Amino acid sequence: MIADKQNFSPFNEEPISLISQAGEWTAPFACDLKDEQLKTMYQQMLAARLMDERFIKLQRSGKMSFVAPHSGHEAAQIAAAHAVRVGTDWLFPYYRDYGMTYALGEPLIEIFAQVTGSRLDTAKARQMPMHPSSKELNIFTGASAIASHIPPAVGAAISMKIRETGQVVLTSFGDGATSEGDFHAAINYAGAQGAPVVFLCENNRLAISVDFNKQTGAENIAIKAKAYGMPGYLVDGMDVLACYYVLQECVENARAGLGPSLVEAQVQRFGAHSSADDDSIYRSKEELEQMRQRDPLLRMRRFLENQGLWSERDENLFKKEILGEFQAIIDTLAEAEKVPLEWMFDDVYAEMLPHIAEQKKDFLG
């Protein structure tokens, strides 16, 4: 439990928030997060921001095959890399989340690496792009079939419980997957075995094109924890304080034994699905502009400016040092030498199979 605060009731009908749109703090309790700590959440969904713009130019300019925006998206992002404890729990992340990553300490250059496919890329350019993942961190790397990496999340976390390691899982996903019957299996099994796992539901009420409430008949999917016995949570999911104390609270939770627990952030995904994607089929310029006036971004930046911990120098710095060391990143890929196309023969299994050894063989000539 957060000590010196009130715990958070689940079930609420209305989405928890702490600070205003106006950037004041409502919470009946105080803030205790230090300073820098409050500044660097924010610096972390700015760079976020200006990665994902990054990432539409370099797939325009065919440097990317392809973008799944997150613009909208950071401010749960960025609180669910500050709600767990870092190299120690894990994180099952879905393709949309390299905020979240990059939060988590993942490097730069190897972020720029895996989407653009680089010889620099961990992960040997095998996945494609928005496929986050780390060793190092504890990243279970991101899938395209959606809400496959789930049941996994689940299954890590079981184990965990029964070698008492006092590790969580964190697992998170768009409102789509909760229409699939991975998410069900999986929510069930953690609910019945008391997993230490912590469920987060980006929740952008659109999957591709489909609105949330073509997807169920519930009225929003926090509501869905109570049929598999853990709490659950709706929370304004453009208040990066709001998700970050209620996130932490559930991790802490579930490391303490108390189980699993549902969180469901309300976003908004500014951009189109995917590079793909035509989102202007199904939703107007206006429609559009109504969900940037509750940019999270904006929001955060007003409560720093109000406590006098951010400007528009810092701010202008800040995008200046950030864009510097994108280039600098893209620059240096643009200089590696091309993947050899034999590396897909490589760690399919820990010791290469026979008629793997003989399709390289065949390949190499």
Contents of the next structure:
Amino acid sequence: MIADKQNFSPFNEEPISLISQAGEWTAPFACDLKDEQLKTMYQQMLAARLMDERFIKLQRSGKMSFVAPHSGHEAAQIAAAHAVRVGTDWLFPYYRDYGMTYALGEPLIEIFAQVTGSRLDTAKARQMPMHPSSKELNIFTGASAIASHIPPAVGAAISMKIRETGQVVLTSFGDGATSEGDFHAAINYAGAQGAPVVFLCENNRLAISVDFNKQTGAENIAIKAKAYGMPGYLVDGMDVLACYYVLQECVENARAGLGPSLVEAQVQRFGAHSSADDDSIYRSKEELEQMRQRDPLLRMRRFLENQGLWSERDENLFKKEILGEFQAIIDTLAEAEKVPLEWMFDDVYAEMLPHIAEQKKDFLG
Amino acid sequence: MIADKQNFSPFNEEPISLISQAGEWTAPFACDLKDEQLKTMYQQMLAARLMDERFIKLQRSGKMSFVAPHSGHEAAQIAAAHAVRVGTDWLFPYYRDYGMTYALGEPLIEIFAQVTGSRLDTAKARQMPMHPSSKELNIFTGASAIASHIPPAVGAAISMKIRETGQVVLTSFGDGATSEGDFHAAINYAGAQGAPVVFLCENNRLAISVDFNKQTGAENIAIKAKAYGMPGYLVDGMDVLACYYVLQECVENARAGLGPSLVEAQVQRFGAHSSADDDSIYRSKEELEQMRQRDPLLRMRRFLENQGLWSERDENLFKKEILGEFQAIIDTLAEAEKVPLEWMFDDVYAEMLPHIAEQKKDFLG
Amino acid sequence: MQTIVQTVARTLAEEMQRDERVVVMGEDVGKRGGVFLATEGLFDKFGPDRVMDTPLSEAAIIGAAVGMAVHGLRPVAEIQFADYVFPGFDQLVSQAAKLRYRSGGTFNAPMVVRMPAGGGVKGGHHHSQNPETHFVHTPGLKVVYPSTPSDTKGLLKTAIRDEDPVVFMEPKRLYRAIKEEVPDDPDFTVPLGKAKIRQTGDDLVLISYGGSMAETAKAAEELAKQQISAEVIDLRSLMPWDKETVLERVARLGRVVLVSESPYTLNFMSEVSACICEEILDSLLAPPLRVTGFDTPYPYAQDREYLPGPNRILRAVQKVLEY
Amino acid sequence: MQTIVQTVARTLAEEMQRDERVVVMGEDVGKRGGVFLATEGLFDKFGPDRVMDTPLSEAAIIGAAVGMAVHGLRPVAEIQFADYVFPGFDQLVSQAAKLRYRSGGTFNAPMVVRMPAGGGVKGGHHHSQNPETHFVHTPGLKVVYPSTPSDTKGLLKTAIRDEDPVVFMEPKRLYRAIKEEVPDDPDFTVPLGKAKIRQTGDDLVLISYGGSMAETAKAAEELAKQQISAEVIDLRSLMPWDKETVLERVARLGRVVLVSESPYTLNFMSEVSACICEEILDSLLAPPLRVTGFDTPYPYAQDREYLPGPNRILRAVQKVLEY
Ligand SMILES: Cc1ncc(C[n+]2csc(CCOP(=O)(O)OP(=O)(O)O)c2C)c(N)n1
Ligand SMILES: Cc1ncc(C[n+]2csc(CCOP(=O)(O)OP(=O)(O)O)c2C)c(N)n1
Ligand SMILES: [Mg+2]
Ligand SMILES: [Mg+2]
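Counterpart to the form predicted alone, namely the form predicted in complex with the partner chain:
After this comes the whole thing, all chains and molecules, with the earlier chain placed first.
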């Protein structure tokens, strides 16, 4: 199926996978990533997992109002961050993508400031938790409305194309998002325009509680690319290297003027949909346990261990370090001032309109 | 490609065609339609063509405010009417479909009353011309917003399915319509539900002036069915029998519980988009002349003539008769009273709300 | 004693029992019972054909509901949050609202679109909005926004039995905040377009609806402590709205404060205020004052402050009384 | 001498000349030059990369415009008829309008969404509507609705140069009905939020905007014949709107009639009326009266009668004067 890592074949029936559960490299081409990058990928997956766990604790203790955990999605998310050119390309992620934006370089302090609605949030605590964003890193600030970020993603890509900037857009979303009209309108436009954009579907086969087979009659998401005249790739989303190689090829194809692609990473959602959800209502413990056997972290860790690049000791050291970082950040945030009341009135327009100024004055006295 | 008329293969690369330009039957199965039905099909195509021409005249003489001609679409439209069970199945047509609803049995007086905004319009002259509708014939009253009738079509089909009524929905639309989010949302829902609905795209490769290749990157419309887990058929839309046999099979499959299908009829738009359009701005006379060589009426007429079912004399007689009918209707309509002013206020709700009653009183004095 | 959200689920069950044409549809309304549990228990009782999980598309939900209604069902569609009605807005505006009119009365769509609305739940701008202006300004739609369990029962029943599309807004921050006895009668209905006088008074009229009734009631209590007697009106229904009652009561006292949490400009209360001035100008002892959300997107950090709370209401009352 | 629709095309050409970031996009805006010819000539002059025919999807048009704007272009998107904004309404409301706010000011979308609006062209309910209420009630959007060629030029330039999303409504029944000299200056702009006093008067104030300015002007002429001197104000810009001028002029004369053709309930004039009453109640000699479209979908057969025409305006004036 895979002739050459430079040339994956679209509309494959079995998901592309490059490393086995046991952590062996199974692809017909050599892995050409540097040891450092391989280790970084794993460390970021691990950090993302720990971040997720920390978020859940913060939520339970009342310091976050909400969390949508990404555990099970790390491989796809971290791979995406490595597939693009940091600072050049643009990301249009969705709410479950803090693993991706972290791996791209979004500073932990900014992440934690956003999810806790802190004064230090670069977006001025204007949104609920789970809205990654960075002007510096070209991470578009999404809205909570599912799939609504995809038309803007395509617009940015068209701008890149007509101005020949050599940039690429990567936008991600869940399987549920593919049912929205906005997904269709946008990806269809991208196909017609040959815009440099990679569509990454993190397909966990659930939209909150709704099963994939209620979501669409299609056999999978990748095949939907046929409707738009672009290649669609089915990838084992628990295999970070498979995700990386496929996404990287799509990104570089887009940059080379070969147009957009759709990548379906078959992931698993280990947690409930969010802290507001109780997934025991609609799925069993057994299902969940089975999923966890395919944990993307385990697979990559075994791969590294097989190569002698990682050990129990490294694991423990790294965990300690990252948890320490989290704690330091949480302490910093605890000392931040409250979000000013008057921020409520800013940034509706470039300059405050008179009626808003009046409302502000009236409210603040 | 075509094994058996009961079993067309989806995702065919060449459009399904059953009669040649010269009017010869070329299919590997026998045509089992009765002579009468074959003649009726042609007569309806001819009547539809004449109706189109009459509409254009009425528009030019100020008796219609607008027309969107269907010349070139007749084969697909008349075939659709024959593929469904009249009075049982439901149609959700679009604005260019007066050929279809006429062939289904919508009385000419109702059609002409609608397009001239007459008091005799069953829909009380509430819409601009080109909005077919009939409660008796289960023809849903569409809105002008492209593709917006497709979600309701799917809803009706789901109702038919869960209540096991044995009915089928046929809904039609242009190629431009497939870019709208509503098309996607609806057909995807139908696919997930296995609803008894046939989607008929009358693909004339133009949305007003916008070329098909600006509309989508897909090679054709039929292939979009892959995105929804249903079969998609590419049909020569200038061949009324090809359209009929394919649509009829899809309708009966839907009735039998085999779920929805998408049929792309490759048609041509002989006229401008509408009376408000000037197509010479964006296409050449030569293009148009070439198209007209493939006139669906010519082909079916040759087929009938080859079988000895039609002659020049029949043609002239039928024309005369139908033109006479038109004239009688136009005369009747000329005598109808004006649309009452007070109708403006009715039918917003089942019972008139007080504030509307007040507005009515205030206006009418 | 039951909460608003419990009342929604129980009322749906009763109506589904009564009329087998009533079906429920939306995202997560099936096994999950809705993200707020407003459809809890229905899936087990009525099965997947009458309690349908849909794909994640509000256009599909609202549009399919139109088709179902036209074909003879009585769909009750859930939009998970009112903020998410917009991807399906064209179906509501172009299809549902105009169907009866454009077909000359030959087709109609008896359907209900339920949606939890309103702020104060730390939801940011996509889990807090109150889009009623968009619905009320769309001829062909009816719009309801109750604030108590009993009204929820009575109005939801009326909405389901109505022959036209009804947008049924639910005050999500009150979902579990209030408990009350709800009439048992399976035919207990509340007519659309009739306001409820929650409290009579002599000094001024307070008018509100939906979630903001809570803050309005608090303000009225506070006023009572100050020996100011406020009449409190809950509109309950916004299209049609009870102009008659409003005009009569406001004319009587001459002073009115209007409370509603959507943005100020073209808030529903703009209409109420304009009508009051046009019809009973000479009875006014002070200008009607609107206390509303601000003309900003719904914020996150200032989730509570955005709302027209008791303090802001009291300041407006003071102005109106001192005028 | 040029018409409104010619002015649109010429102004776009000037702005595209001035700033190469300005691009035009929409259905049929390319070779066809737009179904109203509002983009005539641009395709030939600027080519397909700057004058882009899009697929038939308003969500794609508005949404992609947001992305283009964020990436540094200045898109001017055309919605073929204002009635067709609704399939793209979520992109306007959830993406364009809230982007600056939700990103804490780090991202913004300088873009214009143009759309011909209004009735009187025998278009039925999907080629006649005036959806400005929906835009004005959405914080983060600016809304403009000129009624003359010169204002079209000045306001369109301002809109294109603005740093925020602007909905630019065009009065389609006046597209070719009025011709006037338009200032040549390529930097002729008209500020948003400033009304224009088209005629000063002593007896009452008539306020309108967009297409309805034509009927309002006719009514004013008729009044002049009857020796009634009306002050005529064209709001031009609805968000922000020129409350200051309105209050000042209405306070001076104490009588006002408000004309606007969208449905009555929550028509933009509801806001104007409410503000007038709240702020200058005591200056009013008569209640402000609104003359608007009816609370029905836009009809076909009664295309002209639906509009607030001179007769209806005159009747309201009479009431206001005789109060
Ligand atoms: C337009 C819209 N409708 C509904 C919701 C409520 N909602 C939030 S997440 C979600 C499910 C999304 O599922 P999917 O796209 O598969 O992503 P996942 O959460 O599985 O990663 C829903 C329905 C929303 N945010 N936006
Ligand atoms: C939502 C919406 N947007 C735009 C229009 C304006 N419009 C009317 S017909 C048309 C082109 C439709 O093309 P297609 O779907 O291919 O059908 P055809 O006219 O070619 O048969 C457009 C853009 C509309 N009616 N509705
Ligand atoms: Mg999912
Ligand atoms: Mg077409």
